[in-house]
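Listed next as structure tokens is one chain, alone, in the form predicted on its own.
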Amino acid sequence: MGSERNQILAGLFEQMADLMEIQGEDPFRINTYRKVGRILAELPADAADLLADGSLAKIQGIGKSSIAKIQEFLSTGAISAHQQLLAKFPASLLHLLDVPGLGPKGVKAVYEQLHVKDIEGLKAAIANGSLAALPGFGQKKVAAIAKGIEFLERSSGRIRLDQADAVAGLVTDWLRRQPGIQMVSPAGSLRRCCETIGDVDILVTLSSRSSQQDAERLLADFVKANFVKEPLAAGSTKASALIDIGGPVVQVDVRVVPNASFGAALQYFTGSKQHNVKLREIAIKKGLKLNEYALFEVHGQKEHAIAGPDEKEIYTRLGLRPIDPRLREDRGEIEAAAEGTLPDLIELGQIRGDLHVHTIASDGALDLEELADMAMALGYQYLCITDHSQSSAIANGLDAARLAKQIDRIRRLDSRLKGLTLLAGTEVDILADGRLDYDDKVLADLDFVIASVHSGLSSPREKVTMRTLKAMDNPYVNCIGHPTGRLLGERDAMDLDIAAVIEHAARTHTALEVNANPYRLDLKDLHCRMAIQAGVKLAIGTDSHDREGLSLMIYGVNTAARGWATEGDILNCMTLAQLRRWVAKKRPR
């Protein structure tokens, strides 16, 4: 499970730091745990492999105590010190850490001074004025916390795609190690690569020699696994448990299905509900019956299974081209499958480069050489360096002089590289009046320019739309970065007139980004499809700030695919020569 295991470990260390901060422990120890969490999140390889060859212990910042905890997790699926910390607080207190604007210090204050233990208690403290009276709070901060609670409640019960991936990776890794396991697959909204996930569904088949008792034993063992926070149920075919990976608590449902029904069950439990309803209607019209067990021919009171073990056969028997799980939302995919017009969706292997990465020159953690090495390891043909511009002071943005030096460094390194072209770019801020943070003379020296809104995101619809449209008018702007500015589970999208933005992008020969960071996935799938239908190119960028960041490309690819994107719709599926010609088409001649 590789990076998923690293992310789970990182989340556990980060949560231990939060709990220690609430408990009032030594700030040095707290910061040590946070540092270990950051290191684990950015590891270039699986922590288990690095531990085995001894290289993990050589990394500065990871001491013997941390190594022991990592070893414990890899052996048992849990860290006892983490469990002990959790036991000291009400489980509901952890939910307060999810409230934007509160943080561990705020949780400590409301817990110790107001005896607030949950969201409802926090809302009551806001209503009666006691929260505003706490030292360090006040009306402005309380208003921000109230807004954070409102946002959290609107998005509650859902987790990000990468979080669901991490949980599913932990469980499927455990399942595959159990005796008698034959096939394991996630299903549900996770398999459809939805931007947020409710419960995680996993299907399992056992070998033909396994008995009903074997299935029951597997499910009973699952709910008792070390990574399970709370078992919910364990029956003869299904078990459910709550799992905590150092972030949100996630419900995981494991189902054991017969081998003969695996394809039908995978199709059924992948969904979506609307997609399945239409498939059943097609089956009925053909005199067939479709459920999670099989596709049946019906003759009076008798039924005969004609498809079940293989998912693709369910579709072909219904007269349809097999439909990629990422499209199964009843948005015209069934009609396209019947007509033979389904698109060949974009795949990760078609990406030739990353057009949005940050280095230590601004707020990134890696230097040019490290990024180049990683890009070559990914098989990329090109990599565009897009550090922040000067107005992003919090991100250590570059002024024109620093950018000139950065361009020189990029050109010199590029001249020494073989097999990878390093492009000089920027993520330039779109200012409040729609002007850009650099003048055209500076932008003309760059190979590729991303323009992004980073401030004033809550401004009225007319203003944020005007800023974006005006930026696209600039002949050097090639792409609008994370166009709506949303952060899933943390910040709403700008009130942007997306239709006007897409129309203007088509008119001005400007691409729109699909930001692959799972916090963003911006543009979202529906907007991707709107852009494609308007003839607008999409640029899938990781917005990478660290080692883990470059590996996030798959999330952008899957989001674009959910928007029906093909290889021809994606800017960074072009060859370098094609990309240069595309950029030159907009520039003054």
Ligand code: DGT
Given for the second form:
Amino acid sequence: MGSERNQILAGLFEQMADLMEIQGEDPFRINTYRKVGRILAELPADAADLLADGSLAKIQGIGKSSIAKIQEFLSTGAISAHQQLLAKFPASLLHLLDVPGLGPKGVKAVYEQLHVKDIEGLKAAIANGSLAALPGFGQKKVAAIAKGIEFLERSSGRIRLDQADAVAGLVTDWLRRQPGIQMVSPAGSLRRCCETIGDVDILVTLSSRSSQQDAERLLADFVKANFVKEPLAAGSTKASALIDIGGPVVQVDVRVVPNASFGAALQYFTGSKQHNVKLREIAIKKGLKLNEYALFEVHGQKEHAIAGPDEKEIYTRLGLRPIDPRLREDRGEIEAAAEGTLPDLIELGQIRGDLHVHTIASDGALDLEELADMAMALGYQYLCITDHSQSSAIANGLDAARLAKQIDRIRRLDSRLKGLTLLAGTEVDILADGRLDYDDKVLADLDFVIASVHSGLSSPREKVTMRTLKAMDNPYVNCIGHPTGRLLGERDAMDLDIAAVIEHAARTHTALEVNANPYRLDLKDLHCRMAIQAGVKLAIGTDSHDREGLSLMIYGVNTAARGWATEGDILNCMTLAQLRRWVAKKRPR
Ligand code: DGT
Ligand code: CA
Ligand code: CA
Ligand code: ZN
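Other form of same protein, the form predicted in complex with 2'-deoxyguanosine-5'-triphosphate, not the form predicted on its own:
Let's see the whole complex now, leading with the same chain.
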């Protein structure tokens, strides 16, 4: 571990070494820079502190000129030698250094001999055979580089939460089986339940009897584990590897932290960065020091830890209520924690039913009985069946006659069920002009109505907004499904005037959905918060189409929680009687 400043410094020295290697400098000098980079990355404390008390200069491998560069960075934020090196090469050359399997020597060769300056150029050199013809390359190496480019391109995007969960589950299960392991916890954006994940961060502690070598062995084993596609680095405190789960390639960072620092490290590596920056300012104002090792009291030259093993204690010792990871975005949570006004966030256990479920009658895979069984197993009080309407032809939407039969089946099954109430609903299409795909007298037979836009999503702002507002005017429409229509990684949201939609939802007594499917998470966290502030109820629905579907509820709950939702903000936290009254309030008497 090291402070963020140490990591930046380490990166600068590493990059200087790379650039010097491309330039063809003395290998001995290059190695000195690499070594300084490694030392900086693994310093036990902030480089500035170690420089101030003279201990940095005493570390073997850090000479006078390195100290001068570190000093320059600490006072100016840059190293002039680094900037001079950078100026000698096209910026795109740095991306080539990221290609697994190429390395600085390879970059030097392709730059000088083939005039390749970027990834596109490298791809061309592979395609036309000129790379394989280069001395020191050959078919095997070129194949590895081609694979490296593919990895780089596949892993450059962010991944969905369910994908990140799958990878994290794989790695944490493996870690828990290793000898000496004590604690394993995800950190970073995954622990904050962000809508997409850049890389997966995992922290572990080892039993107090473990040594430095045990940590190194664990990390070395991790990058060799069979689920790893490409090891990136393995040191004594941190290892990184690329893991392929069939879709995108995901980077996983595993850090071994001391038991006494587990809480501080968890706090630090959970982030967000902005939240951490604010927290550190608070510490400084109180005359304390906060880093990934502990919260310290400072007495002149001496300091001693007042919190470290337990994350909650970091907050309480700063005079704050502990803050749920899902709120740590510097969106007012620190102020609320100081005033004691943090919300009691919605929990999965408070959900009383699922209001958005498809069956084999339209495009689902399960029948009514199977869904009812699963809902009972989840402890739900009610389950609302919402198949598609006739205009959704691809989804085998129901016309009025088929819907009537489906309602009949639902009523009959419901009369046999104990403990669960099966509600008859629909996910009715909002047509191009904002009218609905069923007549009001068809809708009147249903217990709950979701209205959704499934076509014309790329229409102009006025049009998509008008359609949504008009649908809400219908007295039978209780909820707008996946209001913005986005599909993460696949399709942008509609150009919807979300403020107008929220205002109209409040005025028309209509809920907005938090679609729990990890492809959607729609509404998203910030929109959830806007809706709550406007007094609009949120309906968390799974939009379940298969066996896994109902279990996706947690993703919707976490998204709503990131929007500061409490039990009272969520429609499907109501009891069945409350829900029926809430629906009746909008309908004509
Ligand atoms: P991601 O991976 O892009 O989805 O987002 P994060 O939040 O997981 O970011 P990541 O993996 O770069 O770093 C994990 C956490 O470590 C981050 O949330 C906060 C902490 N951290 C990383 N870099 C810095 C930094 O430069 N300053 C501060 N204060 N914290 C940092
Ligand atoms: Ca991360
Ligand atoms: Ca990371
Ligand atoms: Zn839909």
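Rigid core (definition): largest C-alpha set, two forms, superposition within 1.5 Å. Keep in mind that what you see is a predicted model, and the values were worked out from it rather than measured. Residue numbers count along the first chain shown, from 1.
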- Item | Residue shift check between these two forms, rigid core fit, T76 Cα at least 2 Å | yes
- Query: Quick one: once the rigid core is lined up, does D18 have its C-alpha move by 2 Å or more between these two forms?
  - Reply: yes
